[in-house]
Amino acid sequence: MVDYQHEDEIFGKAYDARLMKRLMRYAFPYKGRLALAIILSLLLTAFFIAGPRLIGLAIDKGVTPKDKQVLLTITLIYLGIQILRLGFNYVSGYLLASLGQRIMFDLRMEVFKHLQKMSLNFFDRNPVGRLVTRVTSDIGALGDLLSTGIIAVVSDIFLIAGLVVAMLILNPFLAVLTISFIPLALLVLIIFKTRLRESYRLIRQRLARLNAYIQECVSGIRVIQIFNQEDRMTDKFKSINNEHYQAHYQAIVYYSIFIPAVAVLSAVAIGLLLYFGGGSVIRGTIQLGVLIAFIDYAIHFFGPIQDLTDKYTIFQGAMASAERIFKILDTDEDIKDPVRPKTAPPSGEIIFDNVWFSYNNEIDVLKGISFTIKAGESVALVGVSGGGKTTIINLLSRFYDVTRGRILIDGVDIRNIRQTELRQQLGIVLQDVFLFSGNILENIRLKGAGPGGGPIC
């Protein structure tokens, strides 16, 4: 098995402005939804910050002075805000989910169409399992980034800023005490980020290797069984699968350390707030409702910081996925239609004129092959396995281009004919018949008529 592992390593940073700019082009057609989602995030942040403050006011203005009317008014306002928040959350969630799905649909269609145009030489160099990973997992990672990732980061930044402002307004001393824990949280974040980067690189790398190995084994199952290699292939798969498991396990260990570390920082901050804030309440310098609202803000203050760390993994994976997907999209078609195509003769003389060809640009499979097949003439190519019979058919079908020389049909070089038009003139019965999913009739229709009514297989 060819080891493609090195091609799936993740390099670079978690945020790449060049890649992000290119990715945002796929979100641009839906800029209205994106703008509305950002506005809703602002409103949801405002509603979230208003909640604890209303609870504090209810205690200080309603419960403590025993004013039921004020208590009822604040309660109704609080309930109204929560109902609005619920509705906005639903709309925002729907917008982001639909946006992510539309972007993934568009991008997946573009990649699939591009793959359909690539020559067999491209698929010789790229295992099917890895290409499937690009069209599924990698595009899914980009969908997560463009839908929930970016908006979530914007929301978290809004929320952190709003909480800081709200705490400074309530009590500057307690606000500074809470904010002083940010450097410690950032230190934990940096340590965690460095460890997670390596773990995530291994996960993506080993997943691609796992998919490629599965595809190769399933495709070669006949050879595996006839040579009784099931146990050996299973042992090798176990080793690859275990490497994938270990990479995930490593990431889980880092998460299990990071989340409690942030929780401990949060608990220490809350403990200090209870001590100093409670003392201020006892001395009468602040009201009880203010302290309760402040503690509520502080409890939620570390949540967005932790969430930003989670989004770092999304950005890390998405940037790596974008690099690999754009590498496919940026791979030019090595077999292109001519700018000024000529019409393919309906049936005519076929000439191989001094044709040389190699699959890997190193070993020549065909060396100076020349022959002529007259119109209406029946010719059989006979030779040992590997002698070049299939290669000649592949070159005539223009699945590959000749290295040197030319192939002519009635004097027209096949490189000057559109590929679809050329293949409409060909009828091929493959040695190994491939059946697509579906019934027999659908497969007969597929093989019976291509674009324009000509045979395609």
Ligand SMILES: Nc1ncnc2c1ncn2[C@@H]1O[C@H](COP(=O)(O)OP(=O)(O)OP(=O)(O)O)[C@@H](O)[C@H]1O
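Positions refer to the first chain, counted from 1. No experiment lies behind these values; they were computed from the predicted model shown. Note that the rigid core is defined as the largest set of C-alphas that superpose within 1.5 Å between two forms. First, how it differs from the form predicted in complex with this ligand.
Annotated hinge between these two forms: L265, selected from V111, R25, L265, A35 as the site between the two rigid parts.
The interdomain rotation between these two forms, with the chain split into two rigid parts and fitted on C-alpha atoms, amounts to 10°.
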Given for the second form:
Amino acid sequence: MVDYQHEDEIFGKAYDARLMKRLMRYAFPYKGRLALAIILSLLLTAFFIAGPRLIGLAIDKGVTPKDKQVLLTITLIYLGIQILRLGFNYVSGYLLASLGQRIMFDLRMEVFKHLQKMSLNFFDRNPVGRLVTRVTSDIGALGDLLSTGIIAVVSDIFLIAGLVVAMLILNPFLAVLTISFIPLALLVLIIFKTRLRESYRLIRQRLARLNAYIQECVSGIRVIQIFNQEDRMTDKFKSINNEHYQAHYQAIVYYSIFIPAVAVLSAVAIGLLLYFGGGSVIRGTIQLGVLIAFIDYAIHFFGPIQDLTDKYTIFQGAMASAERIFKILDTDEDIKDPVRPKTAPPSGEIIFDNVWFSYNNEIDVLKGISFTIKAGESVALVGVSGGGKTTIINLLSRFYDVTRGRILIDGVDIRNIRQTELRQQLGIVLQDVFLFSGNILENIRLKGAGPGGGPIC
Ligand SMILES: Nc1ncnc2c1ncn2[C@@H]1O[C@H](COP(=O)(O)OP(=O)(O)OP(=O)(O)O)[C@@H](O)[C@H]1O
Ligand SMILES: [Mg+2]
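Now that the form predicted on its own has been shown, please provide the structure of the form predicted in complex with this ligand.
Let's see the whole complex now, leading with the same chain.
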């Protein structure tokens, strides 16, 4: 059966300095936008923190002393700041989204260009599905990280720091009371996230198994129907479907336990604040507005902490994606153009000189093949299936390099000829016809399409 635990399942570190440094290089061309987004996020934090404080001030300086003028001024300032916040949010959202898209565009171009240069050897080792995943979802994960991910972490940290400072300034006793809930909240969140991550891994695995089974049964429907195996296949599908359902069920159970747990924790913190803070208001040690501002801060305090733990998973996924993408980019093309290419006047003499070749370095497919085809001569290679006819053409086209020996065209080793030049001299009718999307004319023109014409794909 299929190996479900493929490399896309591997999750590792959430932060890897080496990978991060390399990734930041892709953000570098857009450093202006990135800097502006960070500045905006700092300002947004300041505006956010100003909100509850202004409400508190409106109560203490306007409502309690019954001063309508002050109340109006503070209300207008509050409204002004909220409108600015909306505007800044719009700009920073736009900046980040476009930044992420630009970076993904660049990365996708780089990976695609690189893939175009790789030899068939590479494609023998890497299944198509996996490469497509690299160019699409892995790059998507990196785009998320580089645009919203990093900035969200930065702004969450700003926000937590800003809230701590604002609370400490307002009332150190109440601040310490609230902050002392952080370790407890973190503990609950970490337990929750770890369990949930495990559940999600299980869900992904079981979904992969479900998909693979459906695919197998649809492709093999002829065999299933001719042998009357429909009921047996359906029974097996039932158990696979059931496993998939169980995995989801587990995640739902975790959610239904932990979400209220976090809410209870936050409610206990607010309750304590209300009791002790309210006591201080009754004794006259703090003003009512201060308590209201404080409770507002405390309500918002657990949000960024929860968000940070969410981002941990995004970071982890993105680091794994980065590792896989860089692995492709770091795979050198094993068929390279010569440093000093030679050009022979094309007449067309082909010599195979003691050619040995193996696809996988284990079994020799060609063992010491030598022959000469004179210019203008017509030769047919005839042999059993698997005899090596296609392999000879593959070597002549330099889709692979010979393991030993050499191939000469007009006396020049084909490794000393530029690949484009070599292939321009070859005309190939493939055994398996491959059509690119487009019409017949476009497909016929593909080979002739030189610079400017451009291939269709
Ligand atoms: N990409 C590959 N990786 C590993 N082994 C390969 C690969 N392509 C071909 N082979 C092996 O090399 C040998 C020669 O195959 P080749 O395709 O050259 O034969 P052929 O003469 O073209 O056969 P046919 O008449 O069926 O087209 C076979 O044993 C085949 O299994
Ligand atoms: Mg063949």
